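Only one chain is given next, in structure tokens, and it is the form predicted alone.
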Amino acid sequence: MFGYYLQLALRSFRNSKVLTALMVLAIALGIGASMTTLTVFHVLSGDPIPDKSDRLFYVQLDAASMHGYTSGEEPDRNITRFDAENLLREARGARQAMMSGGFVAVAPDDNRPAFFTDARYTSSDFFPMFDAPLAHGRAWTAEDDASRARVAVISAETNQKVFGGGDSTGKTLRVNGADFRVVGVLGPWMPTPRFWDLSLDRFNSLESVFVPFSTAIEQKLSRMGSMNCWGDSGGDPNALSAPCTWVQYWVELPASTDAAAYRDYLTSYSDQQRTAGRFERPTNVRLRDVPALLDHQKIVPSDVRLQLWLAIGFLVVCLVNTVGLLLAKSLRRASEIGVRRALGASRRAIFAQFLVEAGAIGVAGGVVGLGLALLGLWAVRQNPSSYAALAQLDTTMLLTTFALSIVASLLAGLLPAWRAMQVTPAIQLKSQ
């Protein structure tokens, strides 16, 4: 019966041209300005390490003085270099990392000028914890960082741009001025957003280059991110016991139901500073798994949501005229209700038959919308904002965009259908 509806349903859209094309225009306005915006909602809001997202989590602590002290307020985003060191050398987790971004100059070795690229400094966890792809050798190890070793791990961008490409491991990188050898080449890698340091461009592009913390710190290389200092840090913010918060510290766990004791490990630790006289707050620590660190961050910038929302009012809008002009051409219709109802066709089969006619709307609408989502998303890429280039319409937001115009259409073509089946056969045949 699908095909014998479908056949009638192209045979009215060749009767009502003017009509039909209208309503398929409706359906992809909405579609395509829906899709646009939800395709960049999709893209920001998604999961970037969805295999271990609910192991991994971030540290805050709360080392801040008294001085503007606020009962139950949220702990400094960052900890103080004191702490992440303490809590990198107890090691209680699986994996733990402590970093903070950085700002270098690197110098290829033939006489093209040094360029300036961003930089991040942690500790060795950091590639395995976070799934990083080795293109090229090996992340650095425990024994690099404990002996500050020169040692570097390299995007594959700074490999192309320096090395030409290739395997590089083994040559010589220098950065502001000193040798470091390249350990590792990372392969593609492109986590959205880059969650590690939200204090930085969520959406920037990866860091192109990656030395042991350790040696950051030994070689002064020029720091980058946010930092909050309460005291007297002696000239010296980056100094080990200077009251100033600037280091991410991030923990994988053997399970996410590991967090409860983590999280009693933290109240501890935080005890005993307290103890030692260098906490003087009351204990208040934060351990947030990715998803929820990003939903606190509110990780979707504020104009994206209105623009979502905005759309889909837009959509609801359309809907309504495609109601409106699917119930005008079912009116014209019904002398036909009437005798398909005469010749013995039940109000199901109506209702079945205009429901089919709203879908084959719905499908034709989904392909001119997907051309113009296409064209809005050029147009997002368009945009200076940082994650502009993000803005591709991947294959589930494909089957999004024809699933959401059937079913848009569908809903729709409801009250058009319930009409039509109410048709009075009796009452069609006489007037004619």
Given for the second form:
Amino acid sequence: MFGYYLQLALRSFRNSKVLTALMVLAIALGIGASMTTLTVFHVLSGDPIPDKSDRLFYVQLDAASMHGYTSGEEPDRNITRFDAENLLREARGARQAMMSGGFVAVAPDDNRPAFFTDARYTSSDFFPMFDAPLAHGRAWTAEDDASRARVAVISAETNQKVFGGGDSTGKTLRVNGADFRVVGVLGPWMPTPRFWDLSLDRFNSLESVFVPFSTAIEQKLSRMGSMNCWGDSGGDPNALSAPCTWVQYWVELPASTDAAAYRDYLTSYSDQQRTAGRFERPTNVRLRDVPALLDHQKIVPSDVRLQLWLAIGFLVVCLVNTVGLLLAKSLRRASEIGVRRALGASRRAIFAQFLVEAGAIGVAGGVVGLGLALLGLWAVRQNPSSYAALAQLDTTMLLTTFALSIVASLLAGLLPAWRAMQVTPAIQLKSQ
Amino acid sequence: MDIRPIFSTLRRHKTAAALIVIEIALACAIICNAIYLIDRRLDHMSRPSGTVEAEILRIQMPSIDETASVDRRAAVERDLAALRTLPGVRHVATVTQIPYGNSSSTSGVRLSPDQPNNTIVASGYLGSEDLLDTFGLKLVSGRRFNPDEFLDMADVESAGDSARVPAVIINSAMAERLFPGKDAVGQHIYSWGSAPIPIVGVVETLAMPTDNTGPGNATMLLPIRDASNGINYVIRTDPAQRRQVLDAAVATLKQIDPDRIAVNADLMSDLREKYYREDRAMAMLLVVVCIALLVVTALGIVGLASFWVQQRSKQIGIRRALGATRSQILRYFQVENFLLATIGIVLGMLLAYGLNQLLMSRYELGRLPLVYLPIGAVVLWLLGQVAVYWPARRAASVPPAVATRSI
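In place of the form predicted alone, output the structure of the form predicted together with its partner chain.
Below: every chain and molecule of the assembly, starting with the one above.
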């Protein structure tokens, strides 16, 4: 029966080409707009590290002075270097790393010009903890951290740019005028968003150079990212005892259920610090896993969310439009329905026939809508935002396009099909 | 024209009429809010920085070797002196941040030394002697900094809490928030160190570097010369030759120290353009969506109305046979559409209000000003009339003979 209904639908499309084209266009516009924004939303709200995002936790402590204290307020986004080094030394998680963003001048060892680029100063667990894929060499070790070794891990892009690709381990990289030995080269890696430091642009590409935190401090490499000080830092806010928060601290726990125990540990650490007179505020710790952190930091730009709402509104208007046009079309065919009913077609058969017709429009609308969505995503990629380059359609979204299109057109077809089913054959036959 | 017969006809075509009403209502709701959003973006993009943007250049050229023990202070003085001698350069200064720049720093401001919470948070521009003229700021009250009021950043930093900043100039927005209705000049604020800082002047406008660094638009100028590696050099020049001056300035700085890289070298007008690019893209997108919505709604009205005309051609024929003129038939459909559009618009306005409430709760958007509702209404009334004109013309051309045809 399905084949027959499809045949009828195609014949009916041929009879009213303009109306059919209008309906396909309306569905396609709605689908194109909503798929474009949905794809952007989908890409931006994705899980950057799905395998262990529930076991990676971001630590926040409230180390600030009582000055400006409001009870129940969120502690600062970063922690102090002093606390980070303490937590790292006590190492209560399966893995842990302290880190900060940086900005360094990188020079190839030949005479090509140097350039400034993003860096990350971190500790050795960073690489296994975040599943960083190493194409060559290895990550540096805890001994390197302790001895402030001048070692570096570089991104695939930097490896290409500075050394022309290949295994560059053992080569020398000049960072801010000092020689660093390359111990590892990362493979292609682009966690989206770049979740470990949300005070920097979340959708930018990976940092170019990674060096041990301790080495960066010793070499006085310049820091990048938000910093908050509440007291006299004595001229060096990066100093160990400076009352400034600027370090991100991540911990990997063996299982997501260990979070409560680790939170207890943070609480007792805070209490200790207050007893020792370092912390002034009541204990206020935060421990969020990756999804909770992204949710709390409202990772999807509000423009993107607004666009999604706008596109959905637009799709609804397009659907109402299609309902109207389908209704007009089905009522115009009252006499045809009358004849079919008189020849023995049941109401259900008429209903099914009209739904098949609506579904066929949905498929056509989906195809055109897919084209429009590709065009829309191309337009998004021309945008200046840092997330623009990420706007690519994947298989999930491709299938979603068709599913959405067919569901939408079937929904639009329900009322007209129901009305068509109500046609009384006798009246229609009489007026012929 | 009597509208009673129109109503009685509409009552018999409830579904089709309801669909047109719903479509117009939805379009009205979305368009009213979209126009408001567009207007907000345009308003945001016209935010004045208070500086003479067309005449300002910004250069950041950090030296690669930060570990080298150079006298940063002397190096900056030498750079400024060299830049000052370039043809076309009117003023040169160093500053820690600039409007539309990508970084911003804020400090808490208090009105008494032992106050626990900040009165406001303000963004501080730490600049060298000639900054006021380089930015082209307009002093509305008080005076400029005296030459002996300038401090070196290194000294301020090492002094820590005991630092004494001898003067501050604030913008009028900050003056109004701290001392409403009073003259701010002569008052004191507490922000850097624990010593009071006297306000010596008020400038009319000076925007924050970025407008997501806190509420309000409070900014202040501090007479502190920062000589850190990669400090901003700002140059005020003749707008006609600003590009040549920019190139010459970069070349000069490179000549002084070949070991440095131009990380940023921009015209401030370009920075402004870049800063608002996303807003412009969003406004464009909203315009496109509005147009697409109008087109789709119009097509829907054309489709339904022509079907309607076709269905009622017999009724039209009878009216024509009974003496109705073509223009009466035309008018009939136009009035009918007007009525439907009006119902749609009324519903749409309620919906627009509801949508605005939703946006307000989710996106910190303001309340939709009522002025947008009539704009949406007029647009949709016009749209309805344009869309229905063609089907109505077809209706008017139905010959009276149709009335007798199928009997």
